[in-house]
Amino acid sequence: MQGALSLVGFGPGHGEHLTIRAREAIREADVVVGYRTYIDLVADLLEGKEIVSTGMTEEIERARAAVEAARAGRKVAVVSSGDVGIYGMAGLVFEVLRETGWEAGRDFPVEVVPGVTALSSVAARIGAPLTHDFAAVSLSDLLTPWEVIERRLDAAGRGDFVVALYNPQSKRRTWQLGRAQEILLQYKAPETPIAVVKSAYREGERIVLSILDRMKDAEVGMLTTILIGNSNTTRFGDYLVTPRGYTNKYALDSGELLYQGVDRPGRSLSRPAGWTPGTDPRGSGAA
């Protein structure tokens, strides 16, 4: 009997945000493999199944157990919060598959089931902070050298990206968040809006809106994701909004082009002489 392996992202942890396919993949499985906390979050779907759960830092053991079970003819689901391919188990499982000689079309099938990411969950809780370009950086140096992380933070700050920080702090890693703040403050204003969100859509959810200059003083942990705005991000009540750029080209009240004769709908944005994005290209005297 041929096995099957599904790598399943189940979203932020609330059943309402579990996709139909993710729910089906878990229900179809004979064996469900996951970090203990993740297993608990999908416990209502696990009746009658064999469970392989391990603790933090035992990811390789979980990946090998999943591949071995699928090779033995079992239907296996590896579960991961958020999206399984974004800081999740999918990459490691594929590394184990390659190491063990698995071949598509010859061996058991492998499916990656996408899920709602921590990044998009946090963004939804605080409005529309990701409407323009953004970068995600994990501050955990357990698997990535810190000097590499610093280079990525520097590039994200230099490029004026909205920045999402994963794994910002743990009991052992206490100084990295402050250093990340120092790097980003080289490029971003101290009053840049930020959101510090713990356990979005889960029990114990906590949302704090603040500014970049106070980021290192925030109460954070491994269940926290931090979103840091770009130079155009603004706070709107209890929301953060990053404009897509429509007001660089169109008048919101009428939808008309601001710079008639050069710009056209569906065409690249023109740059009249002396114009800075974010200002009205018609000049200071424009109505």
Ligand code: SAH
Second form
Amino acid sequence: MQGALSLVGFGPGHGEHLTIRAREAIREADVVVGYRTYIDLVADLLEGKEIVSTGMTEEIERARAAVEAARAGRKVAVVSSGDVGIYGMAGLVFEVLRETGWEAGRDFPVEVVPGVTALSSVAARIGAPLTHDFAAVSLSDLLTPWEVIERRLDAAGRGDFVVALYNPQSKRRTWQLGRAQEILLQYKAPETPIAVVKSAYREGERIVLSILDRMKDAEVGMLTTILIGNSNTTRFGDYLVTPRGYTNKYALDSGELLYQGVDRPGRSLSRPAGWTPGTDPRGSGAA
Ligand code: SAH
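The form predicted on its own done, now the form predicted in complex with the ligand:
Below: every chain and molecule of the assembly, starting with the one above.
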């Protein structure tokens, strides 16, 4: 019997945001491999399956176990939260495939199933922060030298990107977030809007809107993603809005192109007529 290997991202952690293919791929598997917390999030899909679930640090062993099981003819799903290819297990599994001489077409099939990454789910919770160019940076220096992370933060700040910080802080990694703030404050205004989102679409979800200058005051942990606006991002009630463009090209009501180019004045899209800062269309109590 031929085995199969699926790499499956199951989204932020709520069943509604698990794609149909991701659900199927987990259902089809005899063996499900993943980090304990992730396995728990899809527990309802796992009845009758063999589970290979080890701690966070044993990722290489997990990747090897998955490849070996597929080679032995089992149907294997490697699961991770969000998108399996975004700070996930996919890269490691492909490295093991290469190392063990796997060949597409000759050996068992490998499928990568896309998922809703934290960037998307966190953004959705706070409106429209990613409408323009953005950069994701993980602050985890367990596998990446801190100098590289600093260089990328610096470039993201210099480029006026909206910045998403994955893995911003853990019990052991506590100074990195303050350093990231310092670097970004070289380019971004202290009052730049930010969102600190813990466990989007999961139990214990917590959303705090703040400003870059106060980023360190927020409670930040392993399940938090931080989004930091660009120079055009504004707060709109419980939302952050990054306009589609930097120029005032469009009339909001008609969608009509007002003018071409960046050097002529026009109506600001970030503060159109009728814009009332502080109004929350969702009403009170929304988090
Ligand atoms: N593959 C995952 C990312 C894994 S790295 C994805 O695509 O989303 C782990 C980091 O992801 C966490 O430290 C946190 O920054 C972020 N994260 C994952 N799930 C999240 C959620 N539900 N809410 C907020 N952040 C989340």
